[in-house]
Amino acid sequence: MLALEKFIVPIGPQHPALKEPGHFEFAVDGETVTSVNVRLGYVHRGIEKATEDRNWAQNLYLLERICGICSHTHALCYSLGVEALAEVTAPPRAQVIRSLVAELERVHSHFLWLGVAAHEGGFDTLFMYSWRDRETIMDVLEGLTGNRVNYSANVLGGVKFDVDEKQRAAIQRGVDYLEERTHHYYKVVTTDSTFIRRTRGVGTLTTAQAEHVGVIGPMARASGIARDVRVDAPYAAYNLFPVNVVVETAGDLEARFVVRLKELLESYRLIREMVDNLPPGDLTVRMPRKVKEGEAISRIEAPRGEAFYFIKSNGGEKPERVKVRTPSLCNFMSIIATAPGHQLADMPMILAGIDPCFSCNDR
C-alpha cells in the first residue's frame, strides 16, 4: 500500500500576491489547507549592526528608513527611548505634535492595507478608490513635515517642524473628507455580499488562540482582546488625549476590516482633539551629545501594534545595541493557526489580512 504524499503548495518569495518576499508552503489535500510552514528573512538589511556605527542622532534617520509606512513610528519609538537614557523630556508641544503625526500615519497605513487586502480579494474598484483617498493624508503629512514617506518629524529632544494655522485647516479638511469616505468603506465592507462571502468567517481566529499565538494590533482587537500601548502604557501625549479602543469579538476577516475603519474614525477625534489643544510653548529641548551608561526600552502602538525597541548606551557618543521587535514578527504566525480548513484561493488574502511589514521585520 503505497503511502499518502503531502502536496505542497509554495507562495513566495516571488509572488504577485506578496510585494515582498516571504515564504509560505501550504500543504493541500485538494484545494483544502491542511496545515502551513512559514520562512521569513529574505531581505535581511543589517539594520541593528549599522546603528552601532553611527551617533545617535544619525541612527534617527537610519532607523526611520526600517518601513516606509510607518517611518515615524520608528523614529518616535527610538526617540522616546533615548531620551529616557538621556534623562531628558521633551516638550509638551512637541509631544502633541508627535502623537498627531502618529495617527496622520496611522490613517495612511489603514488606507494603504484597506486598499492592499481588497485587492487580494479582487476587489480592484475598492482598492483604487481607497488609494486615491490616501493621497489625501499623504499630501496632509507633505505639507505638515515635507514629506510624504519617511517624514523626519522627530529629533532627539523634540520635533523640528511646527503646526501653523495654514496647515490646522489643511488638516481638518482632510479630516473631514476622509471620515465620510471612511463611513462608506465601512458600509461596502459589512454589507457588501460578495465581499463578505470572501471575509465572513475567513481566517477565523479565536481569543484563546490569539493570546497563544501572540497576535498584537487589530489582529489581536478584532479577537476580542482590548490591548494597546497607548492605554496600556500611555506615551508622548496620550496621557492627555486618551484613546477609545476598538474591539471585535469575530475574529474573522471582516471583524480585522471592522477594526481597522472603526480605529480610522478613532483617529479622526484624535487629531481633531490635537490640532485644536495643541499647548504653547518650545519644541525642542538640549540633548547631550553622549548619552549616560544603561539600558532602557521604548514601545508604542503602531498601526499593525506594538513596536518594541530595547537601547543600550556604553557612555558614549554611539549606542552599544539597539535591538527592534517590530510587530509583523509577532502577527506573522497566526496564518498557522487561521489557515487549515480554509481553501487555497483564500490564502492570499488571510495572509494580507496580517497587514504584513516583510520590510520591518527583515530590517
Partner chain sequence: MSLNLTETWEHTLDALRTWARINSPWAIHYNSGSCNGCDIEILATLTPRYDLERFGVKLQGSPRHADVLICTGPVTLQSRDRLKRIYEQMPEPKFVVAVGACAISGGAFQVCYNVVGHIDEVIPVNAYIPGCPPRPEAIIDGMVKLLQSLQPQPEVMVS
The other form holds:
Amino acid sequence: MLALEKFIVPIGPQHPALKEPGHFEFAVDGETVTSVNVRLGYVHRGIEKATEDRNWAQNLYLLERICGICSHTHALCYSLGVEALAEVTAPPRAQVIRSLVAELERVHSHFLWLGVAAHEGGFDTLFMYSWRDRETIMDVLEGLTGNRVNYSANVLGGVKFDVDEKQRAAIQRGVDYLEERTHHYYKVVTTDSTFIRRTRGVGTLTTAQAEHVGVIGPMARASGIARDVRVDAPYAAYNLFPVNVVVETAGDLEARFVVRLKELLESYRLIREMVDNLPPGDLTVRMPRKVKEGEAISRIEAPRGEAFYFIKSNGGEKPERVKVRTPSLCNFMSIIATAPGHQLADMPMILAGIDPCFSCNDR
Amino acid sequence: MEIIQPIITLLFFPAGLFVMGNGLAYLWVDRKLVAQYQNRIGPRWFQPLADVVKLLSKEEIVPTGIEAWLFNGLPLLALACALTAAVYVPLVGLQPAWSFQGDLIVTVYLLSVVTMSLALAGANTANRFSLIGAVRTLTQLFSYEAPFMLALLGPALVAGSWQISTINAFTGQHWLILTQPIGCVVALVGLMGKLELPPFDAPEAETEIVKGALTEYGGRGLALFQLAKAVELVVGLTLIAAFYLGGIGNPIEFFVKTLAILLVLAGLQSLFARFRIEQTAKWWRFAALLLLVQWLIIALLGGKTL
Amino acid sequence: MSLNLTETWEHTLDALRTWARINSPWAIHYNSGSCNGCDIEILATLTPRYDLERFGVKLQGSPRHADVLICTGPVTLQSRDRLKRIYEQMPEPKFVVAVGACAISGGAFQVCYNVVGHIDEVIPVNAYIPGCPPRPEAIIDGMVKLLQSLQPQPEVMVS
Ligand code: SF4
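Could you drop in the structure for the form predicted in complex with its partner chain? We only have the form predicted alone so far.
First the chain shown before, then all remaining chains and molecules of the complex.
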C-alpha cells in the first residue's frame, strides 16, 4: 500500500456529469468526501475585454453569447444598463415583452435543470421526459423570436418583435400543457421514494450558512432567504406584474427542486398575465449612437439568481468598461460549504443543485 | 496476437456463438424497451452487434504502469466463465449441455467470477474512477451474492436437488413464483445487481465515476466484457424462468418466459433513481433477511404445501 | 486460388468493420469554451423528440470508448491542452465534429484575448456543423453525413 495520501477524485474538466468544463477535486475517504477544491476558468474567453472593441449595439450580440441558457438575461441586463446611461426608456409594450421572454426563458432553464439534475441522480427517465416537455417551450420561443437558443429579442431601446394573436394563442397552449406537466413532476419529485432518498437531507444549506456564503437565486430561496431582484428592485415590467417569491426553508436538494418547480408555476401565471395585458404602443425608441459619459449598474433576476452588470461609458461609441457578475459565481461557494461529509455519489447532484453555469461564470 | 486465437475459437464455437447472439439480441430488447419507456424510439435491432464488432476492430490501448497480461486476460476470463455457465442451464428449452449433481452452485459461482474479473480489471488499472468502480463492484457483489444465492436455493430445496435440470423438471409442474414470491423478486433484483443495471448501477455510475471499472478499457476488452454481460443476462434470465416461472420445456416457453422477465426488468430500470452504494447494501441486507424467513417457513412446512 | 480466398476474406472483414463503424458511433462531447448553447442542443438530440440513439449514437463519458469527438466552442487558452489530450486518448479510428459557428471559425469570440482559435487549429476536424447554435436536426444531419462519408466511395475509373 502506498502511504495514506488523500485520494482525490477529479470531476472535470471533461466529465459526463458536467456538460461544461469546470474542475472539481474531491478528496475522499472511502466513499465520503472530506474536502472540495473548485477550479474555474476553462471557458474564460475574455468577453468583458472584447466589449471594449465593439460598439454599443454589437456588444448586445456578444454579451448574449456569454451563456446559451440565459442569453436573454445578459442582453436584457446590458440593454437596461445602457438605456439608463443614455437616459432612454423603452416603451411599455417593449418592457412587457422583455419580461415575457425573460419568464419564458426561466421556464426553459428550469426544465433543463430538472432534467440535468435527474440525470445526475441516475434517473434518466425523468431527464427524458422533462426534456421532451422542454421542447414545447423551445417551440414557443422559436415561434416568438425565430431562434431556439440565442433569441436576440432585445435591441437597445426596445425589442425586435411583436407578439400577435397567433403567438399569444401558441404561448397559452404551451403554458397550459407545461403547467399540467409541472404538477406531475412536482408529484414525482416530492413523492417518488427512490428519488427522495437521493435528495432529502442531502446538501443541506441552512439559512445562516446561506447568508454566510452569500448564495442567491433559487439556492437562497430554498434556504429560506426571500431574495429576488424582481421584487426587491423591479425592472422592465415587473412593477406592473408583481412576483410572489417562492421560499422553502429546508435548504436541501429536495427544497431546491421544489423551489424551482414552484417558480415554474409562478412563471406560468406571469406569462399568462403578460400576454393578456400587453399594453399597446411602439416597440422601440431611438437610441443615440454615442452614449453619455457615466456609470450604470443594472441587476436582474436570471433563472439562476441575480445577474449584475456594471457599465461605464466615456461618451464614445464603445463602452469603456463592462463588468459582468453572474449568479453561478456566488453559488459555487455553497458546494465547498455543503459537500464535505457527503457520499461521493451525492456530489453530482449537489453540483447540479446549484445549477452551475460555467460559461456565464468564466465569460 | 496470441490472444486472438482463443477469441476466434470462442467466437466460432457454434453453441457459444449462439449464446452470444442470443445475449446481444436480449441486450437490444432491453435497450429498446427502456427507450420505449422513456418515450424514445430506441436503437435498431443490430445495435449491440454493431457495437461489439466495432469495438473489436478498434485500436487497443494498453495503459502504461499496469499488468498487461491481466488487462488483456481478464475480459477473456469473464467471457469464458459466462459461456461456461451457459453450458449448465436449459437454454432454449434444450437439456443443459452438461449436467451433474451440484451444477447449480458451479453456475452461480461462475457468474460471480464474471463480476470478480470485472472488479479485478478495474483494480488493475491505475485510473481513479476504475479503482472506485472496482471497490463498488465488490461491495455490491458481496451484498447481493448471498441473497441471490439463497433465492436460487429456495427452489433447489423444494425440488430436493442441486442439479439444474432436475429442478427444471420439478418446476415444470410447480409455479414457484406463487409459493415463493419473495424468492422470485429477490432473484430478479439480484440479477439486476449482477448485471449492474440501473438503479443498481452505482459501480458504473456515469455521472460520478464515468464508467467505473471499465473506464480505461476501449476496443477489445470492452467488447468482451459486453459479451460476457450479454451472456450473463441470458443465463440469469434462463435460471429465473426455469426456477420460478414453471420451468423451461421447449423453445417457445423459453422465449416467452425470458422475454416476459426482461419486460419487467426494463420497467424496473426506467422507474427508479440510482441507489447509492450504501443504500444498495442496505436493501440487500433486508432482502436476505426476508429470504431467510421464507426459507424457514418452507423448511417448517416441509414439502406439504407443494 | 488461396490468395483469392484470403482476399475475399479480407474484403468481407473490411466491409463488416465499416458497417459496424457506421452503425455504432459512440460520441464524447467536449466544450472548449462555448457559450453553452451548442452543448444544450447536443444534449437535446438525445431526448425523445430527436433521439440520436436511433442511429446508434451513444454519449460516452470516457474518451477511451468514443469514436466521435463532438466539439463546441472556440478553443480557449486553458482548455487547449485538455482538448488535445482528450483527442489523443481516443483510440483509432476517431473522428471529430465541430458544432457551431464558434467551433468552426471562432464565431462571435474571434478577437477575444483568451481564445486561441477554432477547433481545427488544434485538432483535425472531419465534419463541420454550422449554426449558432445549430438546431438539433442540423446536428443529427451532420452526424449522419459524417457516417455516410465513411462508406467506401466507389472508385472512379480513370481511363
Ligand atoms: S456557435 Fe453560438 S451557440 Fe454555439 S457555442 Fe458558439 S456562440 Fe454559443
